[in-house]
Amino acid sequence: MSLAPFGAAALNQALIGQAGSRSRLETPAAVLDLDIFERNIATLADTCKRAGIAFRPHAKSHKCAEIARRQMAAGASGICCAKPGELLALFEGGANDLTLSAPIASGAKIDALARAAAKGARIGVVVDRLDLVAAYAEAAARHGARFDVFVDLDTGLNRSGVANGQEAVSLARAITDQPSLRYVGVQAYQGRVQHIDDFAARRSANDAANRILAAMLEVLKQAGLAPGIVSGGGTGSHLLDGQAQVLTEVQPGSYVFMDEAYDPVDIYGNGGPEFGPALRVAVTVIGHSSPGFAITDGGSKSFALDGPPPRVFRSGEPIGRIEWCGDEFGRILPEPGHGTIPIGTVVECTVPHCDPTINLHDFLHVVSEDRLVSLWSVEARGRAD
């Protein structure tokens, strides 16, 4: 269920439609540039069918029910979510074939993905232990439901998963061996690929990963057990998974977004991310520094830090870049040329990082051109359970 809009949203919702909004929004504010959005969405989607693979995104980038809906409606096999929280806040607002991608190990949780199964949500879950596996059986047969269930292979994340082939082939048959379970596959995911920005040796990399992946696939077929779906994968490693045609579906979440940590990857090998910056965050100049910076009332608890300093937009013009003076403040150091700004005066700034970025808003303020078109609510806003 969508949010009413409250804070800067609130104040804001009076602006949906009118001409030259989007420079006058209240601030801070997520804004969702939905032209470059829908460009990005249909980029990703159109290679992967040339690539004859699927695309699960991964919601973990939007937590947004609206965004998992146009994924949906463009091709998507289902969403990827990262938390039973952020996964069922999604489905309450209306996506309903969500997959969490990490194992867990919470009864209760357990416990409430089967209650919504039994609503008719279908989910899918990964395990990399037995006891898992029983744990989930146990849950969905009490409810009377059915999980889709993934065994989760490691190939050099060392985070989740099991790291050889008869450790999967177990998990695979105690699945197969379960009335309320149905195994459809499995995930192997390798994070460090996804931001190498050189390509070759983005390729290099991913193709190792891959190695390990095909000697347990292998391992899986001479068992009887070869899995349907093949699920892993980012934005930056989506398209060498198509040429590679290991995986036979794709993971991404930073694609629809984007950020400055990921506009340094030369995701298709022609020098560029190919995918534009359409999350940014709008803030108001507020005041000026005894040097004459501008300042701004965005700081950390507007974005997240984990990335190289955002850059800022004045009227679709590149200015300079952002530095932070406070959990509510930013600096703007303007490029040359660019004097100082007035009060009062709303820029846009890219994001260092998109999916901790989103997680500090409660809503996207959807704009095309210089209108604000629409607020979308965050559903799974905060929702790290």
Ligand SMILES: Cc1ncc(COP(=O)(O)O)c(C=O)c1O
The other form holds:
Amino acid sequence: MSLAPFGAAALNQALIGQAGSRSRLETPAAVLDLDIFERNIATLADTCKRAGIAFRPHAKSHKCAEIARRQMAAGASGICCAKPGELLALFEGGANDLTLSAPIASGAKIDALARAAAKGARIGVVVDRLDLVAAYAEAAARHGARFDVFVDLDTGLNRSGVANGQEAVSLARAITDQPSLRYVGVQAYQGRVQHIDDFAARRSANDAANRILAAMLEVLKQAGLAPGIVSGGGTGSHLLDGQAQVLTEVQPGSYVFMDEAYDPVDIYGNGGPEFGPALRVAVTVIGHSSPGFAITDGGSKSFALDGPPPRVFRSGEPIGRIEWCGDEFGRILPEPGHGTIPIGTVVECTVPHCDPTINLHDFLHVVSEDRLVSLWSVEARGRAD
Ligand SMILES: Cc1ncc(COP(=O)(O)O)c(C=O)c1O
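Having looked at the form predicted alone, could you now put up the form predicted together with the named molecule?
Every component of the complex follows; first up is the chain already shown.
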């Protein structure tokens, strides 16, 4: 369900289509540079297609039904979600091929997922416990629905998943025994690999995870339970996964937006950057601190701070970095040659970490060149449940 704009987005709505509106936004406002975003979507889809690997992008990074729709239009095999609340919000927003990429332990949430499946959505889930297989089977049967089920494998992240082939076989067998479940494959997400900056070091970490995965896949194959889909990987590893051909699909999330945490990662091994900073937060200069630094109206309530400090752009030109000075304030540390920035100036900042930053915003202000072109609601914002 697309929300009617409120707050700064409601004030900004009147600017849609106006020349120069990009630099007149009410702030703080999450901004999506449409041109960079579309290039990011196309680059990943193209890389995966050429490598012969499918992609099931992760919505934890954007939480937005319109972005999920565009990822599907670019050829995605479905959309991953991190939490039931995130999945259900995107389902309400119109997405209908959604996979919950983590095991859960709540009968009420399993029931809500089964109700979505009964309404016609294709709902995928992952399991790493036999009782969870039974709970999904019971809820799906009760609602006359069916879940697509992935066995979750741990290849070194030590977060979820079973770490040996025999346990994977038991789970796969339990799934195939249930008429309300469909055994579609396995998930093996190796999160530690994704942010290794150096390409060769990332390749060798990914290869190590793939050796663990390949051994478990062999045990499943010997048991007659070879998975149809082998899902995992992310923005940092998708090219390597396409080359290794152990996974059959990747789950990249951050690539749509990018952030300062990913900026140093040499994703394709050629010095990059292949993916640009599409997500920004626009802030306004509201004053000057005593040594003359410009103070902005956005702090930790507008940016998740768990990453390197943002770069600041004024009319598209980089002018410095943000230093935090409170929940509602930032301080611009200008590069030489960029002097006083007048009060009322709107600048755009890259984000330290995109996933938790978008979780702070109800709307994306979609901009192209110098103008605001649309508002997209972030339906699953706040849905960490
Ligand atoms: C299970 C799973 N898949 C995919 C991703 C996407 O990773 P990235 O944003 O690095 O592409 C994540 C991110 O945390 C994840 O937890």
